[in-house]
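First comes one chain, alone, set out as structure tokens in the form predicted alone.
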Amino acid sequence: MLDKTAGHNRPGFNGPGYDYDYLIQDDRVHQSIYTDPAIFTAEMTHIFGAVWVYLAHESQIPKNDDFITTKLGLRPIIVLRDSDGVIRALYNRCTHRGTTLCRLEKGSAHIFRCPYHGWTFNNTGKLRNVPWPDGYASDFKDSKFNVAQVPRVESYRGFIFGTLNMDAPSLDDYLGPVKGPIDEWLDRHPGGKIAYCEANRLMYRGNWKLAYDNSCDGYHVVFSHRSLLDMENRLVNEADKGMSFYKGRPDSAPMYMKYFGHGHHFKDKRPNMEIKPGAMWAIEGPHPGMEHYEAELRRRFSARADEALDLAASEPVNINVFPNLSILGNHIQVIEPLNHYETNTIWYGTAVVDDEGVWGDALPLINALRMRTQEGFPNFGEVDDLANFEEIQRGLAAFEDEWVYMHRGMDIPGRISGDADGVITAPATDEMFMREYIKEWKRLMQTEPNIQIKREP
């Protein structure tokens, strides 16, 4: 049968704008939301300008004057703790000619001097000095010369978010029920705290939403990650390590996914485990040298060794905060869009923080083993996903074949349930989370945000 709507006379593209009700349908989305540069440009305002976007973690700026450089969408940003301890997100842009003020990834500084003409700013963003000011007739006390900054910056249990939208809800309301899994993930650590380690940084040639589409996808695991599953189970008789609970009939397993609203979703694979100390370590795949660390922890702690090993093991959860943050196992993944067909993914390892000395001098052993367990997925699993994302982007270039389907689990009686708070639950391999988050994406693309910046007075 001929599809007479294919090609350039598509109904979603008539007129000056886009018909997002046509591009986002109940069971499918139009390929252009991944391939159209004008839609990507609009996303930088309507998505990355409008919602609370993850920027950094407080452990990356532990002391006054510490900073890191990052992005809010495409906007270069310096996230810092100023000399008085206030967390700020400055635009990394000199107010003189627009060049970036800071070209380092991280450091400590109470001032930033522009490398181009030497204008100098305090880390509050306030202009401090201009070389040879007698060449100007202007009053440099005017706040318009101070560095622009993100007007709303807040932190939830160490995770720093910012938004340019003055009409956005509070961060607390924006996160809503996804705070529950975040709290549980943090509270298994001493004092409920973790610290970031260095990152694996990968880039793929594909749209940023392909990574978010995949972040809760249980349908692809046994097909895309077959080599990783084989590696995780290569040394044991029982094939029950790593992600092996996706084998067989995963939708009959006790694991599940939840959609929380505002684009956030959660995959909980913990119900597959026994409830006892050591259960998390029991499903950890083999890593070079791990047996020596395990033996030492068992020798030193005997009864508490399983508890120590669970701290090193990856927790089987996917906690996804729209649009750019995922907590996966013990990793923090940050999605960083570059343009409509290129994206960075940054995987930070995390370490246990033990301010009260619960684990004493065993803490380095636990963290060394934990770091070893975090080497696996970015190097052996994420590369599978990135290859898929790049091949999707290539496939979408066949633009006459316009639709991408995400209807797994849809319209099957009794398969998906919702509660009074609007939280939706579905089996682990359903595409419910995609359909729900893309509805929120459509709502945001159809809404004009109240975007503002601020400057020190």
Given for the second form:
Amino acid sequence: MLDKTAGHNRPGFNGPGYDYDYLIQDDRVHQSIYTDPAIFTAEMTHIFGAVWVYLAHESQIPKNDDFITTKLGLRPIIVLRDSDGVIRALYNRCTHRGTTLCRLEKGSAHIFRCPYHGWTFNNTGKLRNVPWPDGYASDFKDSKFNVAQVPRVESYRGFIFGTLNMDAPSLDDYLGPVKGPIDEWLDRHPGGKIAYCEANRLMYRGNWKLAYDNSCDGYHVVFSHRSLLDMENRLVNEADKGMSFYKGRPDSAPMYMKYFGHGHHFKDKRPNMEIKPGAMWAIEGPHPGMEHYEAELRRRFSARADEALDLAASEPVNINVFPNLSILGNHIQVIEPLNHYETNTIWYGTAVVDDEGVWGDALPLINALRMRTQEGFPNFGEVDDLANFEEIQRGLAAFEDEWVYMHRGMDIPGRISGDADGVITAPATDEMFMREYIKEWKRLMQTEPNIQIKREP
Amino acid sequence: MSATAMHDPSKTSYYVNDDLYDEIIAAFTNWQRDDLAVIDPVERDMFRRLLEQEARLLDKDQLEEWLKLFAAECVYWAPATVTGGDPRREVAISFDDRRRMEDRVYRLRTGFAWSQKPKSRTVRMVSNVEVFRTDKPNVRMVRASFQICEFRGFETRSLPGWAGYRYVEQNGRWEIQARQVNLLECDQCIRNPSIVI
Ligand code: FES
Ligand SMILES: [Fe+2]
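Can you now output the form predicted together with its partner chain? The one shown was the form predicted alone.
What follows is the whole complex; the chain from before opens it.
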């Protein structure tokens, strides 16, 4: 049968704008949301300019005057703790001629001196000094010369978010029920805290949404990660290591996914395992030093050793905060769009911190193990997903074949359930979360955000 | 040999412990010193030949042969920072022990490692080889610059960097006990780092 809507008659492209109701349908999306540079440009305003975007973790800027540089969408940003301890997100852009003020990835500074003509700014963003001001007739007390900043910056338990949209809800309301899994993830650590360590940094040639589409996808695991599963189980008789619980009949396994609204979703694989200390450690595949450190922890902390080992083990959850944050295992993954077909994914490792001394001299042993368990997935798992994302991007160049499907689990009675508060639950292998978040994406693309920037008075 | 030698390092990992981390960090600190440089051209050429042999085995996808260049208890370390850091407190691009190196080869051989399907073709250039003495007569440190030209997916890219080797003379030959791979872009986002670098 001929598909008469393909090619030049595509109704989504009639008229001046895009018809997002056509591009995003109940069971499928149009390939152009991944391939069209104009849609990417619009996303930088309608998505990254409109919602709370994850910017940094407080452990990256522990002291006053500490800063890191990052991006909000494509906007270069300095996230810092100013000299009074206030967390700010300054535009990394000199108010004179627009050059970036700071070219380092991290550091400590109470002032930023522009390398180009030497204008100097306090780390509140306020202009402090202009060389040879007599050459200017203007009033440098005018706030327009202070560095622009993200008007709303808030933290949730160490995670720093910012939004440019004055009409966005509070961060608390934006996160809503996804705070539950974030709390649980943090609270398994002593004092409910973690610290960033270094990162496994990966780039792929594909649209950023391909990573977000994957972040709760339980359908791909045994296929895309087959080499990892085979590898992790090569030395055991019964394959039970890593994500082996996806084998067999994963649709009816006790694990599940939830959609929380605002584009956030959650996959919980913990119900697949027994609730007892050591259960998470028991399914870890082989890692460097694991036998030594396990023996050492058992010798020195016999009764609590299983609990310590679980801190080194990967937590079997995926917590996805739209549009750019995924807490996966022990990683904090940040999705950084570069353009419509290139994306960075940064897998920050996390370390256990122990301010109260709960673990005493077990802490270095736990972290020595935890660093190695975290290197496994980016090295042997994620690379294969990224290869598949790149091949999607390549496949979508066949642009007359317009549709990308996400209808797994749809229209099957009794499979998907909704709560009164709007939370939706489905099997971990369904594409429910993709359909729900992309509906939110569509709503945002059809809504004009109230974008403003702030300057010190 | 260490007391842990009773364990098969292809199966279990007892030798990756604090002593090993301390030893590796110390070995890769302040080792590139002119006063320790080996001048003897015969010895230098012997190490140069070992590095060229390694590059050839990797280029020809003879990974099982490549594994044999290493000591039984070995380390393959690609730091994610320019300074290397302490791998107990920060993640690296890779920090492999013998078993994980064998895992790496096993995975590439499964036929399901999509990041290497099709396989990359590589040509490795190894250059600027310098050999340094240590305080142990049977241990040498070797530094070399490398450039990996990797063809995959219709284009050739370049992965430059330098590598540090800790060679130990044992079992009648010089074995690699630790290999530190310092990619020029170690702290940047890297596309498809799935070959042995
Ligand atoms: S561009 Fe910054 S001082 Fe001129
Ligand atoms: Fe995956």
